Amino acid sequence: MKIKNYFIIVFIIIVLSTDVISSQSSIEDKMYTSLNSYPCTRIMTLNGQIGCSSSHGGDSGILYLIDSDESYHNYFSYNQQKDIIVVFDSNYFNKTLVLEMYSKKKMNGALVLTDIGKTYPYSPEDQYPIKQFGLYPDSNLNWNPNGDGFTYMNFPFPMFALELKTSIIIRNLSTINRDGKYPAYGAELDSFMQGAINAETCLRRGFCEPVGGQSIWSSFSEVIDQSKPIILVMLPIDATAFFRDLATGTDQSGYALTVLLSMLNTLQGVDKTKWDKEVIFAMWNSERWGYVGSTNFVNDLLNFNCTSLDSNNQNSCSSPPMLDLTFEQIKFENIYAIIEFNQIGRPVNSGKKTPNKLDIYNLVFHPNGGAGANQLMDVFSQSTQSYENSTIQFQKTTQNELPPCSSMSFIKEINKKSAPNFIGTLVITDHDYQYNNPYFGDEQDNSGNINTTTSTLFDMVQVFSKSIDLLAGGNGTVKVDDLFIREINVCLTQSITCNWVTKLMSTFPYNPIPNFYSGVYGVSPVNHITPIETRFIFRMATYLTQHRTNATNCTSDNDCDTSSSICVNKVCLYSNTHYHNAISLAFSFDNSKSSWTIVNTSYPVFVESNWDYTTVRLFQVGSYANEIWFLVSGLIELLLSVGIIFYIKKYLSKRYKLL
């Protein structure tokens, strides 16, 4: 009999356990509130690491806003029995305030609004941008002189910059909590990293990859012609942010992508049999962090060596891995000249305006390479000569040094050589020294961070179609679409959810904020993790470059028989557009252990740490007063209830003999 009734109180009480379960999630949506962010991750380098990270299962605390100079002193005496999680009005958000702010109280986590942008110029960048990888490592010149380095601290706690309308909503929470009203508000931010110590350890345990992507190239010739010089054309098409998911980079690469996109929309249209020179167009992923793309493609133009073919494509090599080898066409010797496009967003205005009562602004010429740069510059100064009712105008630097820039990458190689053949270097900016963006490397660099001239963006379109048209060997006779320029720079400065990314893709974009970090490059030489944005710009450039086109009923690329063509709408297209690996030569790939090693430490070492998720969560917190008498209320019902249970126990033994 006994044992029976144990078997219904097991039953009872597995009954009891379920129904708590089922219900535990139900419980927790109901005390916490998810709230769209943007975390700071992890990175770890050569000899430690860089970002945030929160503990296992995540901090928390009390908000409290900062929002002014008061509120700001006032936080230092703040009587708070809890921890805090500090939410920064983005004016306060700088690398000053928050080490001072950590150093003298204990700070469990930072949210940062975004409904307010900052009133004075800021960048979390250095003064002088990756400056140890590039030409001039000894430089005295500070490029980029409201940078603060802030991206590369190291901070061991959580921060996450909220999204617009979430921003609006926690303000006003916070200032309910500073105002001493109840319930007051908290939040717990999670965002644990799994990378630590350094890059070296972090990819021994599995628990990283290498910071990197893919670039990107594409010509109009079905196969390049090694018996022709080569004209490169060229940007960097990535970002930084101190929150990487907010890397718009709007004058740091997505102003200077939307003219370099159009000028192949516009070059499609010319007469190319007269052309006597070859034109690549190259897009390098992963600049910012050592102008790794061009890097590598320079090292591979000149090194590498296939051993073994695959056998199932004789276009990929299986040792060492490459999935594509139509770069190999490319010789370094043809390079003729090389033309950069590098923030060319926020021109100056010259004081001058054009026949037709529109203000000129000025775009600044870096030469390297003597004879062949001047060239260079006299035909882009006739092209917007000629032009009579242009609105960009060209000056030449006064400084001795190229600024930060993919150039370097060749004029490094090219350096080397005893005998140096020197190439026609041009890069084009909108600043003769100091950079005119206020935000380079910080989120505000977005769409309201460059010049909203429509004219100045058709004419920089024209005149650098038509000098390229007429270097290559046409007569400079091209036509501009408006509308496509329009277009593509909603795509690329506003909203990766354009009719673009509509036609052209199969998947569609999460975040709808343009970002163009690079991400990680992938677990494997083959296996590459690459951001919509980046196959975004590369299926734009094989429908701009397209050569020949096979309605094949086509449902994916898969359908098409090249990794360089496309399918859209049924139909394959081809082009000679291609992706290229953007990854630090400090890294070789250890098939025996199927992970990520560093062999060279004189190049770029900067590898991401996983994570499992990030996630702010709001929750509400009643007074300490409300808290002590809940916490007597919960002793008083559970003395209670052992003394129902107890007595309970006591009679049904006793009466019918159950337990």
The other form holds:
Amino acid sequence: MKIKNYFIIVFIIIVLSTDVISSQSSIEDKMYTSLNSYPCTRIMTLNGQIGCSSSHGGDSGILYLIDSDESYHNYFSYNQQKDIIVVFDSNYFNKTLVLEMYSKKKMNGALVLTDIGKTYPYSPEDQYPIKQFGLYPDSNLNWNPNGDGFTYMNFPFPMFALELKTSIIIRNLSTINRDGKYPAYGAELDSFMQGAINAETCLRRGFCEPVGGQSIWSSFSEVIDQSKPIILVMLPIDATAFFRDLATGTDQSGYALTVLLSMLNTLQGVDKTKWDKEVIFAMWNSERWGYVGSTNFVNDLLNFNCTSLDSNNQNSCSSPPMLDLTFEQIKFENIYAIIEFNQIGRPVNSGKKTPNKLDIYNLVFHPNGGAGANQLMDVFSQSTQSYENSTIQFQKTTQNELPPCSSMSFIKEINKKSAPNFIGTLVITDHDYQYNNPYFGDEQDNSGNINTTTSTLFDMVQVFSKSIDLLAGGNGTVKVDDLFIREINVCLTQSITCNWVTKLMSTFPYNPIPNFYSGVYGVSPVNHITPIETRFIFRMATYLTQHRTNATNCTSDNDCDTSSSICVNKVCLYSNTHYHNAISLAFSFDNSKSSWTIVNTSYPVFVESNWDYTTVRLFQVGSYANEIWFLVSGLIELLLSVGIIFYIKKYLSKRYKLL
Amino acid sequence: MLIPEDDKLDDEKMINIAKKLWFIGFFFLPWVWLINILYFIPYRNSLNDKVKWYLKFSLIGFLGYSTIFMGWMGIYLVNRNKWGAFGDDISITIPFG
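Structure of the form predicted together with the partner chain (previous: the form predicted on its own):
So here's everything in the complex, that chain up top.
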């Protein structure tokens, strides 16, 4: 008898528990819907923090849509007992409006819709980006007049951007809310950031990592000839945005990168035997956070000294840790000229037309360093004039100061002693003074932000390639590959899930939007966190500048013997392409504590907080009356059931003497 | 401590209990001191002087310790972040955020 009872009880418990478990997960699925979203994360600086964080466990509220002046004004008088999550139409999401709203009435969180873009030019960056780390820290110029500095503010509530399809859905649901219908829709925003206060505190606690990444430099030469002068062709590859997952930065960086990689593709087929100079193509990362990549490289060129080589790999240093020592072949004193492409996607229409009736656009020269730069300008001008139907022409800037650019890191260190053969710097942009980029540092700086056609893109690649060939000593015969240019343009400005990524990479991108935010450097000097975009650029540069192949039937990069070789389609490709650390010189790694510390505050200090996950969940909310009714009916049911049990107990004990 | 049949609390037992609770309270257990006092409330009219001595000092101990403890807790929680590295060193766990 007892054993039978025991089994019955166990059986009932098992049935109940499995029933509870399965119904628990399906109830949660029925209550909440996860949305595809991009968070605003937190970055700590020397003195404080910027960005957003939710409370631990998330912040929730009912959705309130602001897509018109009327709804904006009604926000302040909206008398809802519930908390509010504000849903912003793009046009109402800027510093002035958000701050005004937050100062008068607290919001629990914000969702930004991306289905309809802003109809006015806007930049959340500063008006002179990273001025204090450039050549002119006391300058009065405003290169970015649309900038309001929104990205560098601190918000104590979570903010998320929604992708296109989700934005349309949320817009509809919020409109239902506004019509006063119930059940209404609410959202829970969870983006709890582990780091807080300032960079020093959170680094000490290990709750954040330094912002940084990997720069890439590449050369067609198998070995850099140390007797030849060096021409540096460079650009910044990283971009910024308020929502860092959406930093496509097409005019800011991506378009110039397309041009540079296309130049590598074009120069691949050019006869380089007559070149009397070394040409090094450099793609600097983390430039937007204080010219971190270029400063780090210049510092290593001038000051790096390996005290003990790695015993397993002679091209690697164990103290101080440096994975690839090939950069030591580049001697700073050999630098002959610097050419930089910085924002070339929105040149101004000159008003003239080519013989075949295409518009001609103006690119602007920003020379620096004296008469030598004239020589560089002449080569570019002559190159474009040599093509009858070239849709680009050059003008010299009217400004005396260089625009914010990576060349500044080099110019700081160039003098008669450090680089005796240096003739000058040339920065080519699409703007004379103020940026032509209406969305600098904004999510809307995507492929739609380019105002020229692909024929201008082809012309830029052709003219720039010819100029570099001439400067290096070649005869200037170049032929561009239109198909490659189109394909790489799509990869870098529209969707990173493109043919070239599939061909060169073994991992598939999770997020198809090309994102050039530099990310964090890594958890230690040799343990890097490298986003897929950076890895793709490295592999593409290696592929384009390859000087040797070895069909070893390899399956991964580790099967190919050097650190700068990659395995593509079972073939090892060897090239003189290398990563270089892009981390601010403010940071040093303390091996005893296994953490980063700040050692020099005159260099930029930006660290990004760690986080477990970020989610946006949608749920439905009943009306106030509805909820009161639920409570009251529940209480009635409770009292009723208690009463019934008492009555039955009394009845049974009287009638059957059971209880 | 008390066997149900032997319900009588005579003086000797009371002193014993009060003394034990008083002693245990010194192991950083201020609430034991409070229990010491609360336990004897039903017998408050028939207390031995010695027991009263223990109870008086239990109360003083409870109030004093609580003041110091609550005071320190307040100061620590409010100022932990402002104290920088020292604040982290004296903490066993550092919460996120």
